[in-house]
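Taking the form predicted on its own, here's one chain by itself in structure tokens.
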Amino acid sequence: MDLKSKIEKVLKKFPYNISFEIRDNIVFLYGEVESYQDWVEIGLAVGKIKGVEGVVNKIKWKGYPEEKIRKREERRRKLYEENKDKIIGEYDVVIIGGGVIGTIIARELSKYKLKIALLEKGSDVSLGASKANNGMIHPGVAPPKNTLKRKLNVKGNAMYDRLCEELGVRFKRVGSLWLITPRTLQKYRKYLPAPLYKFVSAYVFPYIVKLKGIRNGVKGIKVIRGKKIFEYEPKATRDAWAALYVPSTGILDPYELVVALAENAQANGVEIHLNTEVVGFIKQEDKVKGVVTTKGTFLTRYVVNAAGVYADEIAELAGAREYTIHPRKGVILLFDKALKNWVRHCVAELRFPAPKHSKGGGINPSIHGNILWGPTAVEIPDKDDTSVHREEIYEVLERYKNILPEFPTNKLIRYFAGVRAPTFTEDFIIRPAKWVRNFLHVAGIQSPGLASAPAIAEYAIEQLKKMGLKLEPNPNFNPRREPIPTINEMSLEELNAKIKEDPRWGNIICTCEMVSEMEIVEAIKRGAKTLDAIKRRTRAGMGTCQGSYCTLKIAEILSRELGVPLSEIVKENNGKLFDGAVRGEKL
């Protein structure tokens, strides 16, 4: 059956008159449907068809934000005309997006003699999905066969020890413990007598999962039972029949990683331009000649599109639209560090079939000692919707309560949400654009995107090389980056020596996380200009009181060091501190 016939067969399952066209194995969908969920389901169904390399979903649903999109396009056109003739400079590579993928590609490219610019529309790096995930470095058991996710996950995971050592980023391999319980194969329970159901769950299913992991290249997976489970996790549910232990799972602070990557890339010559939104491209035939932004035009030989949830819109502006991002929100709950001994590993309860479009989430330790529950996976129409609602909190608590039944959930100190950037083919898209010769897609980077990031960077640069980019090694490349010293990790002798050098080391601004004035000053010197930028670099405001004690003190330091009025200090680039209506994640 040819591709057209396969698509027609799939679309017949839906009660709508949907038309389509195929261009170089990219499917463009047109029509109208009742709901956003129908829009998602149709796109996913077409994306699963073998041979489909991308789905551009132009179907409209009831409530489609036509006016909002029209105004956004008008704004971009206006800004394009205002800025296209302001030439910023000439570059070998322009990277769009300052998340983990954009910054790690920038750092990898800085190993070569190239002039590179990284463009980020926000006031700091790591403002999208990179700041709002649980920091787990997945081992690589979950990705399905014949996907880039599978190819790059295990490889990327193995690269983290060296990468984090070079960048001074805290990283720990805590391992995963996946519990097999009476609920694991619940859907099939009615088909099997109780003894057989338990046997299949505890003695057959674990080895199926282990075999999948081995086929993916994951090493060291063990099946454990009985008392051994509780030696690994003493507080785990007592109804666990078996468990799989996967030692290669790691944890880190995702925004600490992104900041470190950006600092190291910058130290090796990469220009990082913040508050620089891409509004269009200057093209000559089938090549991009310039990236037009709100600051002016960056002339370039190659473009890397690592714009996360906005990658499809950036591709559209370049005439390279090959996919549609359908945003998927994930809510995570953060618990007080006082509970750090409640969990030792990344713990999950295996359920089969797995939750739709998600590996299932779980309960994880953070690198700083907090416990994280989540994330969820919910399709949403708004790419900027990071709101958290009461029912979403209860959903997380209900979903994971069986893992640690006695866990004191009243120690919740914060909740937040991130938005993943999946395409309808549900795989990474890392390839040269089909219709624009010097444009590289690095899109659809959802979980396990963080775990795969080092391998994604290498793979992306292989693609650039095939596209014609000449890579001459940079003899001055320095892979190392020194982190901001933290008094939390100093001995008493080291701290006393620091205080003698500068008394500000002894002035504690955030008592929950033990952050000194000098750490905040150092963060400002490195580019932090907002309260949340300070938070990401120092953890000031991330403790039990969530900044109620230290926020004003930090704002005063920012005001002093930046030489601006206190009234101009902002939480993030989306709201002032003292305007009475700071937007963003709220507790």
Ligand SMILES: Cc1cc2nc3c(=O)[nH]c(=O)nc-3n(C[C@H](O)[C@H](O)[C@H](O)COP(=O)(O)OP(=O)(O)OC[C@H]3O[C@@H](n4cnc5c(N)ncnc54)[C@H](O)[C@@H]3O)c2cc1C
Contents of the next structure:
Amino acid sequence: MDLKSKIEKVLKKFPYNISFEIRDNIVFLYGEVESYQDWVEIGLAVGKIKGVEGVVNKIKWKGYPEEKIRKREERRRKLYEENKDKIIGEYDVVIIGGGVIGTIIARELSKYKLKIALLEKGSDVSLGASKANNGMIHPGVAPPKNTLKRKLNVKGNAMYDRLCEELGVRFKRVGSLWLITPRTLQKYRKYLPAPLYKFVSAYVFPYIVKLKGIRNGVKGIKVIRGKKIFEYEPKATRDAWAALYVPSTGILDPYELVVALAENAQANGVEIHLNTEVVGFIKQEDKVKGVVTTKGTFLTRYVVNAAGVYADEIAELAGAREYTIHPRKGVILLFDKALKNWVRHCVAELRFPAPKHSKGGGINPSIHGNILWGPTAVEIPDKDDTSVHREEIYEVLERYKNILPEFPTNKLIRYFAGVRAPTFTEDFIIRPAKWVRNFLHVAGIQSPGLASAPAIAEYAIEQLKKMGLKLEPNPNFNPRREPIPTINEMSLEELNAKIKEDPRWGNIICTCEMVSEMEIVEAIKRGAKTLDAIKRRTRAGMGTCQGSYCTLKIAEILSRELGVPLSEIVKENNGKLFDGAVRGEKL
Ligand SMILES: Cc1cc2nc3c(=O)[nH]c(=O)nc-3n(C[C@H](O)[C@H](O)[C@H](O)COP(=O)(O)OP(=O)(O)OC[C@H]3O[C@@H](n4cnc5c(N)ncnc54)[C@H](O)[C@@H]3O)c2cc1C
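Output the form predicted in complex with the ligand next; the form predicted on its own has already been displayed.
All chains and molecules follow, beginning with the one already shown.
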């Protein structure tokens, strides 16, 4: 059956009059549907068809925010006209997006003699999905076969020890423990007598998962049973029949990583332009000549689109729209460090079939000793919707309570949401644009995007090379970056020596996380200009009291060091104050 007939067959299953066209295996869908959910379902159904390389879903749903989109377009066009003639400079590569993907590609490219600019619309790096995730370096068992996710997850995971050592980023391979319980194969329970159900769950199913992991290239997977499970995870549910232990799972602080990548890329010559929103492109035939931003135009030979949930709109502006992002929100709960001994591994309860479009989530320790529960997976129409509702909190608590039944959930100190950026083909899209010769898509980077990031960067650079980018090694590349010293990790002797150097090392500003004044000053020296930027770099305000006692003190230090009135210190930059988008300015 040809592609057209396959799509017709799939669309017949929906009670709508949907039309479509195909261009180079990219399917464009048109029509109107009753609900947003139907919009998602149709896109996904078409995205699953073999041979479809992208779905651009132009169907409208009831309540489609026409007016909002029109206003956004109007604003963008106005900014484009105002800025297109201000030339900022000429570059070999312009990277759009300062998340983990944009910054890791920037750092990787800085190994070569290239003039590179990274453009980020926010006031800091790591403000998108890269700041709101579980910080898990997944082992790579979950990605399905014939996907880029599968190819890059295991590889990316293995690259983290060296990367984190070079960048001074904390990283620990804690391992995963996936529990198999009476609920794991619940859907099939009614078909099997009880003893057989238990046998299949405990003795057959774990080996199927293990085999999948082995096929994906994951090493060291073990099936364990009985008391052994509780030696690994003493507080796990007592009804676990078996468990899979996967040693290569790691944890890290995602924004510590992104800040480190950006600092190292910058030290190796990459220009990082914050508060610089891309609003359009100047094209010459089938190539981008200039990237137009709210600060002016960056002339360039190559463009890398790593704009997360906005990658589809950026591609559209360049005439390279090959996919639609359907944002998927995930809510995560964060528990006090006091509970740090409650969990040793990234623990989950396996379910088959797995929840739709999510690796299932679970409970994992953070690198700093907090415990995370989540995430959820909900399709949402608004890409910037990071709201958390009471029902979502209860949903997380309900969903994962079986893993650690005695866990004191009253020690919740914060909740937050991140938005994943899946396309309808549900795989990473890392390839040259079909209709714009010098434009590289690095899109659809949903989970395991963080785990795969180092391999994604290498793969993206291979693509740029194929597109004609000349890569001459940069002899001055320095892979190393010194982290901000933290008094929390110093011995008493080291701390004494530091205090002798400067007494501000002994002035504790955040008592929950034990952060000294000098750490905050150092973060400001490295470019932090807002309360949240300080928080991401030093953890001041991240503890039990969530900044109740230290926020004002930090604001005063910011005011003093930056030489601005206290009233101008903001939590996160609103784009008006502290504009960091001056060329080559420190982060
Ligand atoms: C709840 C949740 C949990 C997750 N857990 C994990 C996990 O444990 N492990 C894992 O491997 N993965 C996880 N992920 C996935 C992972 O977080 C993402 O794959 C990864 O962060 C994507 O990085 P990115 O750089 O592509 O996107 P982002 O971090 O979103 O960065 C894109 C950047 O582009 C910028 N941008 C957008 N438009 C413009 C414009 N016009 N001009 C300039 N800049 C622009 C944005 O401001 C943003 O900073 C999780 C995701 C979520 C949401």
